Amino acid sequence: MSTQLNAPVNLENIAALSQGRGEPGWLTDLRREAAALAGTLEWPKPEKMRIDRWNLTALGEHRAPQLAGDLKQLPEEIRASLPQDAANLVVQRNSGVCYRNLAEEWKAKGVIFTDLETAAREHGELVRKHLFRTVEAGEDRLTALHAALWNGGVFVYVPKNVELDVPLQAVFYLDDPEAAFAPHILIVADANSRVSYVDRVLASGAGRTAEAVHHSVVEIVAGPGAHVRFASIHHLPEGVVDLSIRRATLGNDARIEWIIGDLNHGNTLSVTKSDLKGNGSSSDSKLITVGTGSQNMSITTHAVHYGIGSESEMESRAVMRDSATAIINGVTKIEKGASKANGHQTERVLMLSPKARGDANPILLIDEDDVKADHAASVGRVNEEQIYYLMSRGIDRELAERLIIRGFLTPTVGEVPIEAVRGELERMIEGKLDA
């Protein structure tokens, strides 16, 4: 089935697509309502960045692949980007998931790890309870369009007191330049559970020449005492606009760790937010980006404190070259009543070109007296004294700069929880710097 989804969104197309997937009626209704809302809302307005000037209409056609029982059935170029261990893996190709696998030991403990489309059919009440609750469909045009058009995606449910000692992994890749590409990730961690999730967003083959929009939403619900680690690496080509919204809601003593690598070659909107609802909840966000060419990037990290004694840590590092522009925002908001809260943020931008632009904007919004909050921000070029020191030891200037850049990014790169993914992230960084 190939249903045209290019804007403006057609309500009949939305209903036909949903029914063709065999989705429950409540989800079809949600999609239709969101599609109707999309035309009445405006695009997000991030600080100092006009995303409405980007090409946001290339939403593509829904083209779901055949489900593969074995990874060998996938093209070689795609297999090369997959992790060696496929025991706990979901793979989305263009508009749908083509492979999913969860080890039997975790199934026996009640863990659910599958694509979101399947979960909506097989675990409808659980999905309905949480879908578009952390990120509401009617927030703006982007969230409304996504609620109407999302495809494939991932659903994770970890029962109470279950601790996964291996990561769950997902790969989302585009190899059809005309395909809709809009995964939705929903992670629900029940009380005192623990889970690590890692995904990569890539393009291969014809997808590298696409004029497309990748729009994704991540919703994470961490129950009391739950611990969720979320790592994501995005590496899409110049013609693909990446619009990614991530948000977590935390219960009492819950914890979220974000590790985000925005390494696209095209325009990027990346918003990562932790809502610290519970007392004693905590959030740790680490983000890196490398800007090249003429791309524009709006990178924002939020932490909103509601709970007593809640804590947040945010660190963003950007390397800018050529004529790229990056607006790096850090927002710590402490609400009235969130006494004993503690929020810290750091934004650092390293400039490699006089034509590049990097703005670091730390923002503290404090409505409570008995709290701690601080920030640090810096924008500058490679330190000439460090260059001189390295060159005095026989290292040429190019390698000296590269070593300084590596040292600048290492505090975040080193936090990626899987060695193979960490190595891939390092290679992607090197590739962007060499481009």
Given for the second form:
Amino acid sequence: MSTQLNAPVNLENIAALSQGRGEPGWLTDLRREAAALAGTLEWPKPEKMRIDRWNLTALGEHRAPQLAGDLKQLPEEIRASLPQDAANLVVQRNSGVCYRNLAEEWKAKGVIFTDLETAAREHGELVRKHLFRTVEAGEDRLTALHAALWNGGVFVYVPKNVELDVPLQAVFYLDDPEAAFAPHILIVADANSRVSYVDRVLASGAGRTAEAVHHSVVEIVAGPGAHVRFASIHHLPEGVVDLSIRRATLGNDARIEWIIGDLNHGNTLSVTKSDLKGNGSSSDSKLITVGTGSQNMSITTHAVHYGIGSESEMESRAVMRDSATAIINGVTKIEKGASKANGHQTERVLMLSPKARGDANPILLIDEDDVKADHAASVGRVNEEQIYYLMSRGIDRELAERLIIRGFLTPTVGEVPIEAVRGELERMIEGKLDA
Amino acid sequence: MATRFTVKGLRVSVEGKEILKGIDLDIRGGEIHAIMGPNGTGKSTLASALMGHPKYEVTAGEALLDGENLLEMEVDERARAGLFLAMQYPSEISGVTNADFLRSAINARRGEGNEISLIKFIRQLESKMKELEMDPELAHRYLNEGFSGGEKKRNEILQMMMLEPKIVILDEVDSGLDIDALKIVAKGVNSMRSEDRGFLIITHYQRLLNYIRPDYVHVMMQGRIVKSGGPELAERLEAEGYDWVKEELGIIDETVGQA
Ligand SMILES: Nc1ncnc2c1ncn2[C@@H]1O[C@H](COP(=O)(O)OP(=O)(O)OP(=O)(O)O)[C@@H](O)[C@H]1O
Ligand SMILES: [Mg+2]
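Compare with the form predicted on its own: the form predicted in complex with the partner chain:
Below, the chain from earlier opens the complete complex, with every other chain and molecule after it.
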């Protein structure tokens, strides 16, 4: 099988690496089985986008950093993007974690927040119970490769009834063009707990000119009544392909809030899905993307309703420049039995260039009668009447356009509940618009 | 130097069709000119062409504001040169708050490094909004979005007051206003009357001119100014309509497009 995989993935390598990291036997087996599967499976096939034509071979070699005792050892660029309050923080550099910290206060309450490699060693049973259950290794070549190759990552466990009132934060960065960069994020929120998690994915130094693949999978398990807020901003450079699969499984009355900023400069596959298994569960997603250069993006938000009275809300906005292409999919699926379910989705695309392409694909799949579901989608250009109006007040064309573009994104960005994330999003959006 | 705005021989086409067929105007600082005329005679076209709306093609003539030809400038440059148009149908812009927009507009004319302080801006904005009896909430709403007809008109006047232009064109600022609002808007305009500011007021109704007393009244038909006079002309038009003007000038169809 290994011959069908992209170098340097092969079975011996994977097993040896796993053992070398002191991973439990079950995990080594999981990796080995996934690697074998990968060769037999196809790449995912999103609507209207051939990701198999992207450069997906540069999966890199395992390059794990030293664990730093102090944030000062991180590159200046990374430190600048860190939160002021770094008390609850995991930082991954290339193939492994280089910094981790959780305030004693939360440790005492039984919260676990560490890298996933460490968690697999120290909390084996808990990790084993949830790892690759929400997203399965055998779904397609991407999930299988990721299951075989993931590194570093994050594990969050919040015990029953524990409410974290500060966000847990993570930063993943690539500064070695040869490194494998494949974090796996597993968040388990037990019954009636509350947690916010925020991460950023970026490159620094030599990573900025890397030709590489970042593949990541996020699995979130929200137990009954749990409330999870997940915010993620991806800001990878042009040469890095970003393949990111995010999925949450929700128990009764559980809630997930997704805030996704797909602000990469390279090709991007982004799939964010909520499985609304529990009665009364709810999901809210807000997604922002800005397409620039010649990048291709396939961006999907997805809600599947199983539970009675489950609710989903999705809002995606894309601004498209240059000759970038984005296919923005919104899928609301209501399964038989999910009576009283309510799904609402909006995709809006603003085109800034005649060479850019932006498709909004709203899809409603409904197998139950007693439900509510609707969608709104639009693809439009900057309105010349509006430009004229602003210019007639002395504002130059460039700023007039910028105000209108910001205005287009504001209704979504402005709703982002964590102020620091909102600021970061705004900064990166401006960066992409200025480029 | 006292403000002087002169329009000479202005001809304007839209989509190849000539609408304005030679307009002459001379407005000095301190003066108020009113333009009246039946529907479809080219009043808004004049306003839009002076402001530089991309749909309107100027085929001849000039418009000098203190010696500078506005017609050679981009829309934003005309505004910064001192021209202001309160539009008949202002645009709605989602996601941009009224206050942010106004501050950007003020700073655009003040230039980089000379931006208005936030405190000063807010103080000015609050006081002008109060003068216009506007709900303070409107400052934080998205620009004109969901504003009522009257709120939009007041918002245009608010912009005029904040931007302090040299030449103000008001295109039917009175339409859609109830009588109280009309008085408030007129008060706002009157408070801006000054030796270095001229006004061109487009209206269908004498009513507005009762509150803003014009120095000159012009009648527009067929894309031309066909008659000019003092405030008594507006009163006569209000009382008798346009038929006598048409008769006097031998005009059968007053709209543009007729030879
Ligand atoms: N953007 C445009 N496209 C096509 N025709 C136009 C446009 N603007 C003006 N016109 C035409 O030019 C003529 C004059 O229109 P204009 O709006 O200037 O009239 P007006 O005097 O302001 O009328 P009203 O009193 O109804 O506001 C009309 O026949 C109108 O249809
Ligand atoms: Mg008009």
